[in-house]
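What follows is one chain in C-alpha cells, specifically the form predicted on its own.
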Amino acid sequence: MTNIYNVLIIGAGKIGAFFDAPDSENILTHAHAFSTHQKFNLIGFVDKDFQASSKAAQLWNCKAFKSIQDAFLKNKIDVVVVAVPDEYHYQVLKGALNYKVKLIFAEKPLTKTLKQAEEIIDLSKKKEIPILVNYSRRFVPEFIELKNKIQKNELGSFVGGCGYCGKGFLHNGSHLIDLLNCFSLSIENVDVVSKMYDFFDDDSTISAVLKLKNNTTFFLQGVNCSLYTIFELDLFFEKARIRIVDSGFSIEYFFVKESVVFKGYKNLSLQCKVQTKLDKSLLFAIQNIADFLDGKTELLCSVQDAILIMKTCLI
C-alpha cells in the first residue's frame, strides 16, 4: 500500500503559495510542488496574518488554519514546511519539532545564528525528527550530474574561480557557498574586501577573497540587489571552464581545444549550453523526501550541510 503524507506549511508568502499557481507551467511555490506530488496532501497553511493563509488556502485547496496547534489538533501531519522570513526561522522550527512529525522541510538558512542553529540541530536530534534545507540547486539533475563529473575528476583538479551575488551573504550568497561545499571545494577563510547593506539591515552583500583548501582562490563580488538580480559563478578546472548563469537556469561548459589560430597555444572553447529544470527544484526537493520517507535515499542537503554554509558566512 502507497504512504500518503499529510503536509502544513507554515508561511503563506511569495514561496510558500504565491510565486505561481495551479495552472503554472512553473512550480516555484511549496504549494504547487506538494499538490502536484502523487505521494503528498497539502492539508492547509499557518500564517501570523490569518488573510494571508485563507488566500493561500483558497488557491491551493486546502485549509487556513490560525495557529500551528490548531493545525495538529485537528489533522495528522507528517511534514511541516517553514517557509517564514528568515528572522523566524528559528522561533517556527523550535516550535514545530514540539510535534511528532515525519521531517521539516525548511527554507534556507537554517537559522539567524549558529548558537541557534546549534540548539536546532540538538532538538532535532533529540526528537529523531529530520529536517532537509531547501538549498534549492542541490536538487536539480543538471546540477548533480555536474557535482559528479567534478567529484570523479572529470574535469581535473579546481583551479580558481569568481562569482556574483548580491541580498546578503547569509540570505542569498549561501547558495553559492553550498555549491562550492557540494562540489568539494571546500573553504578554508574569508577575506572581506567591502561590505554593502542592500536588503537586510543584519546580513550584508561582501565581495570578498574566498581561500580553498586546495589552496587555490574563488574571487565574490557583492553587486547590489536594488539594481537587479545575479547570481553566477565561473569555474576553473585543468580541462574544462564551468559557467553557471541566469541564476542557475543554464550551465555552460568549455573544453580545452587547440587554437586554429596560433600554433602550439590552446583555448576554452564552448562545448554545450545546458538548461537546467531550476524552475521545479522545489519538485525534485519534495521527491527526495519522499524517497528518504519511503527508506530509499538519504536526505540531499541535511542540517549539517546548512550549518557547515552558515559557518563561513556568519564571519
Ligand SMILES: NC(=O)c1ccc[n+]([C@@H]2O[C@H](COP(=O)([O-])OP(=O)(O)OC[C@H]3O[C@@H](n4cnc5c(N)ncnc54)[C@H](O)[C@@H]3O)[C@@H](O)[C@H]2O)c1
Second form
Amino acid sequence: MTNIYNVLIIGAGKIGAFFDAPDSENILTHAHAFSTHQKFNLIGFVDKDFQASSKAAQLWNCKAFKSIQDAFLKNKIDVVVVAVPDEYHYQVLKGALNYKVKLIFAEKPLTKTLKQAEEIIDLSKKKEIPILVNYSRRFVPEFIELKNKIQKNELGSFVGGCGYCGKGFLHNGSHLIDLLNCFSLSIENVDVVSKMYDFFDDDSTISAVLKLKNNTTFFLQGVNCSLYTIFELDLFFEKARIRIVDSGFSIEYFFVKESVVFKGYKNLSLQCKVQTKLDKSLLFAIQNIADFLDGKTELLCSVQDAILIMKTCLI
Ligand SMILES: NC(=O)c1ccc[n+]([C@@H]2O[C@H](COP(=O)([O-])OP(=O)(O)OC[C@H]3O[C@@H](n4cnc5c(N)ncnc54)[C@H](O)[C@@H]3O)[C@@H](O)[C@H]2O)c1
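Now that we've seen the form predicted on its own, could you pull up the form predicted in complex with this ligand?
What follows is the whole complex; the chain from before opens it.
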C-alpha cells in the first residue's frame, strides 16, 4: 500500500502560494510542488493574514485555516511547511514542533540566531521530528552531479574562486555559503571587507575574503540587489573551471586545453553549458521528503547543514 502524506503550509506568501499557478510550467511554490506530487495531499494554508490564506486556498483548491490549532483539530497532518518571513521562522517552527508530525519542511535560513537554531534542533531531536531545510540547489540533479564530480576528484583539487550576491548575507548569501559547504569547500575564516544594507536593516550584504581549506581563497563581492538580482560563483579546480551563473539556472564547464595560438600554453575552454532544473527544485525537494518518509534515503539538507551555514553567515 502506498502512503499519502497530508501537508499544511504555514505562510501563504510568494513561495508558499503565489510565485506560480496550477497551470504554470515552472514549479516555484510549495503549493504547486505538493499538489503536483502523487505522494502528497495538500490540506491547506495557515497565515496570520486570513485573506492571504483564503486566496491561496482558492488558487490551490484546498482549505484556509485561522490558526495552526484549527488546522490540526480538523485534520491529520503529516508534513508542515514553514514559509513565513525569516524573522518568524523560530516562533513558527517552535509552534509546529508541538504537533506530532512526520516532518517539517523549513524555509531558509533556519532561524535568525544561532541560539534559536540550537533550540529548534534540540526540540526536533527530543520530539523525533526531522526538519528538511530548503537550500534549493541541493536538490537539483545538475548540482548533485557537480557535487559528485568534485567529491570524486574528477576536476582535481580546488584552487580558488569568487562569487557575487546580495540581499543579506544570511538571507541570500547563505545559499552561496551552502553551495561551498555542499561541495566540501569548508570555510575556515571570513574576513569582512565592507558591508551594505540593500534589503534588511539587520542582515547586511557583505564583501569578504573567505579562507577555505588547503589555504585557498574565495572572494565574495557583495552586490546591491536593490538594483538587480545576481547570484554567481566561479570555481577554479586543477583541471576545470566551473561557473554557476544566472542564479544557478546554468552551470558552465571549462576544461584545460592546449592553446592553438601560443604553443606550450594552456587555456580554459568552455566545453558545455548545462541548463539546470532549478525551476523545479521544490519538486525534487519533496521527492526527497517522500523517499525519506518511505525509509529509502537521507534528507539532502539537514538542520546540521543549516546551522553550519549560519555559523559562517552570523559573523
Ligand atoms: N529557498 C529559496 O530559494 C527561497 C526563495 C524565496 C523565499 N524563501 C524563503 O521563504 C520565506 C517566505 O518568503 P516569501 O517571499 O514567500 O514571503 P512573503 O512575505 O511573500 O510571505 C510570507 C507570508 O507569511 C505570513 N506570515 C508572517 N508571519 C506569520 C506567522 N507568524 N504565522 C503565519 N503566517 C505568517 C505573511 O502574512 C505572508 O503571507 C522566507 O524565509 C524566504 O527566505 C526561500
